[in-house]
Structures are given as C-alpha cells and as structure tokens.
Amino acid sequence: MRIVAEHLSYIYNARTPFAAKALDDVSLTIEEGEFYGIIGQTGSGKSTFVQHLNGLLRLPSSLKRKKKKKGKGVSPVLRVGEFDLSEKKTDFRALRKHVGMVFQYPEYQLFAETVEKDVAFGLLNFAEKGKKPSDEEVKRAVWEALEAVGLDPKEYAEKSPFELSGGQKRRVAIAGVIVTKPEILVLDEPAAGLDPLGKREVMDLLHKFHGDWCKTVVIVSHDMDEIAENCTRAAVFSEGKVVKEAPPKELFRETEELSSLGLDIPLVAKLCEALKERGVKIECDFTEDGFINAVLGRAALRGKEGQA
C-alpha cells in the first residue's frame, strides 16, 4: 500500500480565534516496502500527519475533494493504497485493519481486565458485521500476537496487564495493534522512555514485523539514531511543512541545515565531523556498523600503505 498525499493541511481549532495550522500544504509519498523515519520539534506537525493516515484525523468537509474553481487552489489529496481519504464513502473501519497506529507511550491506552482481552479488543472492533471471528480464532490470533512481541500466553493471557513491567506493557500495547496484521504500521515514538536495551528490543521488534507481514513501517522519532540505524528514507517537518526529505546517509550530512531547524545529528555524525575537524575524513551511513566498517577499512589500508 502506498501513501501519497498532496498538498494537505490542516488547522486545529478553525474558524475560532484559538486556531493553529499544524500542516501547511504538505505533499509527501511513501512507497509501499520502506522502513521511514519522521522527524522535526515539538508542534512541527508530525504527529498531525500520521494520524491522518488512517482517518483519525480526517479532511474538513470543506477541503474535500471538489470540482476545482478558479482561484482557489488545488484539493488536497491523501490516498492510502486503494483509499482515497479525502472521500465521504471511504471505509475507514477497513482502513483501520490495514493501518495499524501505535500512539506515544501507548501503554497507558490499556484498560481491560486481562492481556487477552486488551489484545483481542481490536481485532473484534475491526471484524466486518455478520463476521466477528469465533472464539478459537480470537484466542489463535491474540496468541499469535503475544508470541510476536515476545511475551508468552501460556503466562501472559490471563494476566492483569497492569500488574506488568512498563516494558511488558508496551509489548501488550503493540500486540493489540499488530493482532490484525496491518499492511502499514505507524508508530509515534515507538521507543519513548525506555532504555538502550529496551530501545534496541521494539527496534528489532519492528523489523521482524516488517521482514514477516508489514510492508511498510512509519515511525515518528526525536531520536536521531534511531533514524539513522534503522529507516530506508526520512522527511524534516518544520512549522507544518515538509522542508527536506532524503535517506539518512544524505539527509545527516546537512549538519548546519538541521541545526537551524533545532535537530540534532545522529552521534556516529558527530564522530564523523569531529575527526574531520582533526583531518580525518571518515565516508559512511550514520549507522554504528558503517561507522565501524569503515574505520576498521582505513585501518587495514593504511597498514598495507604502511607494509608497502
């Protein structure tokens, strides 16, 4: 499924004197496959954008799709695979199964009585009237999703999911996201408050999710590292606008450019610029494993220069 939108924007709060665009004239195309990364400050408009991807937030009435008048503008267009969003009649209960969305800190979203029933709860939100799954298939997908994000049933299912650590709870959390299998999964912060070791576990998570079923993986991140490591392609909002869009490897060598924009740079970038200052010139990806690489590759050549 891919995801194309153009010239989208939107005002929270419209026609009062309280309001805030958030997105200004956004066009912005992500190809179905891709592991992509969005980054920008707090209020950039990140989080505005990919809720928008499965209708929780949704065109104004005003901007949706019309015959185009003179001086007016274009309409703007957002279309996930064979949804058009910008439609009245769209499905957005079955956009919702295909685009799964995992919100900041999405354990305090848990409410139910047991993890099994947490989980369960969206795919019998999303069943089609006149098909909700029998039991055995609720409890045979359920389980399948615990298993998925590394938390055992035979342990888990019953158990009160506030009796958790936090980092089994997010697990619960992401389990009641992915138990439909979404073709598109976007997560804001996916990684938020946890440590190394957790960060590194969701990351690996999500790329078993990807390599498995997901087609594509949406993340929203402050962390530039995480970009860095693990997206195909990354897009820079700043004050609703989408001002610069690139792979990490090109998108983190514009260290002045993202610096005015109040961002930081992944810390292997900023290796790599500091032994440049010292005359050392280091060519990778920002990831820890290219950085390595190609370290340990102009060692190797310099002491064959060396035995030369």
The other form holds:
Amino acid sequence: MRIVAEHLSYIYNARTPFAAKALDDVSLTIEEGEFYGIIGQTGSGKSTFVQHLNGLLRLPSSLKRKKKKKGKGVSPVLRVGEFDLSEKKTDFRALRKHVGMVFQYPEYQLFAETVEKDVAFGLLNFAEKGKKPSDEEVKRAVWEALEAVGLDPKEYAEKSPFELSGGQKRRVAIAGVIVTKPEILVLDEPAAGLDPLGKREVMDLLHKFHGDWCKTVVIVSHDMDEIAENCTRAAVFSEGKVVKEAPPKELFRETEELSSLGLDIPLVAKLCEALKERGVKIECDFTEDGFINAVLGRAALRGKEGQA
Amino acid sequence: MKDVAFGQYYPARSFLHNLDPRLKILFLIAYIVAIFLAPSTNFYGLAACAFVLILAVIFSRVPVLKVLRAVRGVLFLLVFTALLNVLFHGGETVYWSYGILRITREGIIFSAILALRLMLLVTFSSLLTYTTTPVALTDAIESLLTPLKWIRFPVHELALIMSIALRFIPILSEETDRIKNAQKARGADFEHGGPIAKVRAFVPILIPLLLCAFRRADELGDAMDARCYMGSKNRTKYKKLRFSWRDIIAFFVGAALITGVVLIRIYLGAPL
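Please could you give me the other form, the form predicted together with its partner chain, since above is the form predicted on its own?
After this comes the whole thing, all chains and molecules, with the earlier chain placed first.
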C-alpha cells in the first residue's frame, strides 16, 4: 500500500482563539516497502501528520472541499492504498486494520488482566462480524505476536501486564498492534524513554517486522542517529511544512540547514564533518557500519601506500 | 473533549478581564441578590439587571454568541419550568382553560419573569468564567475565605486542592484523547452498539486513565516534597491581588444596581 498525501493542512481548535496550525500544505509519498522516517522538533506537525494516516484525524470531507474549491486553491488529497481518506464513506475501521499505529509511550494504553487478553484486543476488534475467530486461532496469533516481540509466551501470556518492566510493557503494547499483521506500521517515537540498549532492541525488532509482518514501516523520531541508522528515506518537518525529503545519505550531507532548524545531526555525520575539517574526506551513508567500513577502507589504502 | 467544563475561559484583554477576581465574585453574588430582589410582578427591576448584563458583555469583549451559548445548557430546564408555570400558575384573567390547566395573564407574566431570571443568572455567571482564569478564581476564593482561618478551617489547603484539580482537568482530558486514539487505532469502537456495549467499550480507556491519574498524583506529591512544600505557614504569594480604579468603578456599578433594584421594589412594585 502506497501512501500519497497532497496539500494536507490541519488546524487545531479552528475558529477559536486557541487555533494553531499544525500542518501547512504537506505533500508526501511513501512507497510500499519503505522504512520511512519523519523528523522534526516538538510541535513541527509530525505526530499530526501520522495521525491522519489511519483516519484518527480527518481532512475535510470531499463535499465541503468541492464548495471550497470554487473559492480558491487546491484541494487536499490523502490516499492509503485504495482507501481515499478524504471520502466520508471510507471504512475507517477497515483502514485501521491495514495501518497499525503505535503511539508514544504505548505502554500506557494497556488495560486487560493478562498480557494475552490485551494483545488479543485489536484482533477481536477487527474480526469481521459473524466471523469471530476461534479461541485457538486467537491464541495462536497472540503467541506468534509475543514471540515476534521477543517475549516468551509460555512465561508472559498469563501475567498481568502491570507487573512487567517498562521495556516489557512496551513490547506487549507493540505486540498488541502487530498482532493483526498490518501492512503499514506507524510508530510515534518508538524508542522514547528507553536506555540505549532498549532503543537498539526496539529498532532491531522493527527491522525484523519490516518485510515479513509489515510491508511498510513509518517511524516518527527526533533521534537523528535512529533515522540515519535505519531509514530508507526521511522527511524533515518544520512548523507544519515538509522542508526536506531525501534518503539519510543525502539528508545528512548538508548539516547546516538541519542545525538551523534546531535539529540534531547524527553522531556519524558529526564525525565525518570533523574529519573533513581536518582534511580527511569520508564518503559513507551515515550508518555506523558504513562509517566504520569507509574508515577501515581508507586505513587499508594508507597501509598499502605505506608499503609501496 | 477540548471543551469540557473549565475550557470556558475566553482569552482577551478587556475591562472585565482586568478586574480583581475577588470583586468579580462579590459582584456576581450581588447580581444574584439583585435578580431575586427585583419584583416578580413587573419587569422594571429585571430590566435594570439586564442593562447591567449588557454593559458587562460589552466591556468583556466576549462575542455575544458565545455568551448566549451558556443559555443553551439550561434551555430544557427553562422551557420546561416556563411551560409548567404557564399551565398551572392560575390567576384572574383567564385566556384558556381545560380541566385543571389554565392559561392566565398572570401566569404568563410570572413564567416570563422566572425564565428571564434564570437566563440572566446563567449568562452572568458564565461571564465570570469566560473572563477569569481558573487559577485567578481559586486565588480569589482563597482570599475571600481567609476569615474562616480563625475557626481553623484549612483555607489554603482547600484552595490548593481546587487549583490542582483544575490544573489536572486539561491534562487528563488530553490523556483521555490519547488513550482513546490508541484504542481506536486497535479497532475499538465507541460509537456503535447498545448502551451496555458502549459502557463496556470505555473500560479500555478508564483503566489506563485511572492508572495515569494515580501515577501523576504520586509524581506531583514527590515533586512537592522535593521542594519542601509545608502547607500554608508563612507562604507568600507570587501574584498579589490588588484593587485598582477599575474595581472601584465596578464596585459602584454593583452598589448602584442593588440600590436601584431596592428602590424599584419599594416604589414601582405594582403588578403590570
């Protein structure tokens, strides 16, 4: 499923003194199979954008748009696969089955008595009417999801989610979303509040899902290392607009613009920059492995030159 | 969810916004007294009250439609009591009767006055919440209740509890939105199904919300301890409330209203 957004705008509390423009004419296309990153400072509109993807925030219905169109400007478009999200009749529940969304700090949405019941919540909600999955099927799917997030179902399925540690809770919450095998998985700051090891584990998990479980993964983050390390492409949001969109390899080549937007730069990009100032040019894709290989390659070259 | 209870404050710079909140509360009390002192046989007294209300709306810079919206909440009560009064009040000039139901001139006037009273009451009190932030309100209540400290009533603690509760309303409402969205994303359905199904659908919101409230309460308690909060003893205020020229004007308007209504009651109390 391909995500196409054109001229998307959104205003919170429209027509009140508290009105705040969160999205301003955003156009983006996310291809199927991508590991897409959305970067931006707090309040840049990135979370607002992803909440549109499964219809939690809606754009004005097509009827209203037609009326408006006579007046001025272009009309917004948002399509996810074959779903047209600007259409009022769209089956948003069917859409949500295909677009799984993991919110910030998802561990705070847990509610059931056991891990198994909590993970099954989405599965039962999305079951078509009259075709309730059997207990067997539910159990199988839940166990599979728990295994996928690295929790041993035998040990955890019957536990209360509230007696788990923070990291384990987050895994359970993620399992509760991927259990329906959505085609697109959207995660809002999936690694926020975790220690470095936990962060890496979560990102490794996402790579595991990407491809088999979910064709497309979209992550919202302000951790540039995370984006550089993982994403195939990324968009930079600032004040509701998309200011740049490129693969990380190109995105982090020019670091001045990012800095001027108040964004951090990945550690690897900083190293490359510092080396460049000292006259050593390293060409790499700004992942840690890529950097190490480039540096080692250079060292090997030097070594050969020295021998010669 | 954004417009629950205390999301009422309408930010603007106006005469009314700048009044001392204590005076606004006292003025509201005086206004209520005036409404009920006004004679219930004719409209002169209430006309004076309505005039003051119109003045207040003009000097508050809150859009008229917004002020009138406050009446919408009590519209049913208003229509219902007016109808009952019209039908059952009784009186001498009968227009129409059926069994014990009688529509009379006196009944119509009486119910119109009653409805007017309610409307004035609701709009004027809503004006208070439109022009005063919740924090200023609790400050004012604390200050007005100070005399109760003599009988060892914990005024400061009460005010603190109130302002914490008020502060938490938007936080919890935001949290509710977030949890609701998260469960919606997992296919939860809050719109369809019978009443029992609808109530049951809220369990996945209520439990995380309760947990969140307890967690936040714990954190707030710790933070207060960490900053050595000890209660009311020897605490000074960051924002001191002071009366200004505006408050003197408002005070005289209020005093004039009450005197006026009392005079109307004495000299113009005759029924229409």
